[in-house]
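Only one chain is included here, represented as structure tokens and corresponding to the form predicted alone.
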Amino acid sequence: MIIAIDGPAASGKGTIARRLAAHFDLPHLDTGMLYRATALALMDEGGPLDDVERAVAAARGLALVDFDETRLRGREMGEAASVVAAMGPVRAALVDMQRRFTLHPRGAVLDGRDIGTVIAPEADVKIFVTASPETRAQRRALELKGRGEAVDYAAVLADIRKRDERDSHRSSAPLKAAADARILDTTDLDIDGAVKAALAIVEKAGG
């Protein structure tokens, strides 16, 4: 069983994906980490984020292990990843890696922004997780505060809106719900409620 979970930043898709993977005992891939890791590699080299050639080389050099999540989860890396992810050649370099992950004998759970539309259009279950920008900004601010980062809610909300605009209008694999995806709005749900709703969607689909 392949479960594709897409959605904008801080919608809850990553937590939902991890919980579903644990529930069904399936491997999980947070595809956003690939773009964050690519951006981090460029930043560590001291190169600009808009250097497509170097970004592609960094993407091709990634493995699906050994990600330093402490460095990759910050607000700065989220914004940097959005810049890198808008590059068509970078996305192309990472497509095969993501598609190979779906070939696990038992299936897989993947979350990102183009799983149901590009990476695994044949997925057994597709869920598009969303929430209002204000709710997502509140969640992201709390997450960052929990990591000890200084938080400016207005700046976080501005970042969320900027990423939504960039992700939804990029020329390569824009953020959008697959035609056959179930929409899960988590604006008024806590994480347990969101996971319960997602489980119901999977079970209704025969998972």
Second form
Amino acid sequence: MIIAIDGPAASGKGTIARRLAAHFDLPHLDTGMLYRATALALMDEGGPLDDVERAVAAARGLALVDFDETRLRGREMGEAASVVAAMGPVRAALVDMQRRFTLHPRGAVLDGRDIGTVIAPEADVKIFVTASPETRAQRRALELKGRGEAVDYAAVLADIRKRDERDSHRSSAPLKAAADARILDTTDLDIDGAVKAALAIVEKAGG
Ligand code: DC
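Switch over from the form predicted alone to the form predicted together with 2'-deoxycytidine-5'-monophosphate, please.
In what comes next, the whole complex appears, and the chain from above leads the way.
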């Protein structure tokens, strides 16, 4: 069974994907980490983020990168990832790795922006997780604070809006719900409620 979870930043898709993977004992790939790691490799080289050739080389060399999870999950890297993810050649360099992940004999759970539309259009279940920008900014601010980053709610909300705009309007694989995705709005749900609703969608689809 392949489960595709897409949605904007801090919608809850990552936690939902992780919990569904644990529930169904499936491997899970957080595809945002690939774009974050590409951006981090570029920044560590000291190059500009908009150098497409170097960004593609960084994406191709990802297996060699020692992931530093704390830096990858930081606020700065989310924004940088959104910039490199808008480049078609960078996305193309990361497709095979993501496609291979879907070929696990039991299936897989992948979360990102284009899983149901581009990476796994054949997925058995597609869920598009969303929530209001204000709710997502509150969640992201709490998460960053919990990891010791100094945060200002207004700045986080501005980041979220900017990223939504860039991720949704880029020409290559923009963030959008697949025509056959179920929309899950988590604005008024806590995480347990959101996971329960996602589980119900998967079970209804025959999972
Ligand atoms: O899900 P995230 O916040 O870790 O993603 C970081 C950025 O990476 C996001 O703003 C857009 C990009 N991304 C993408 O374009 N496609 C994906 N499948 C996953 C992430």
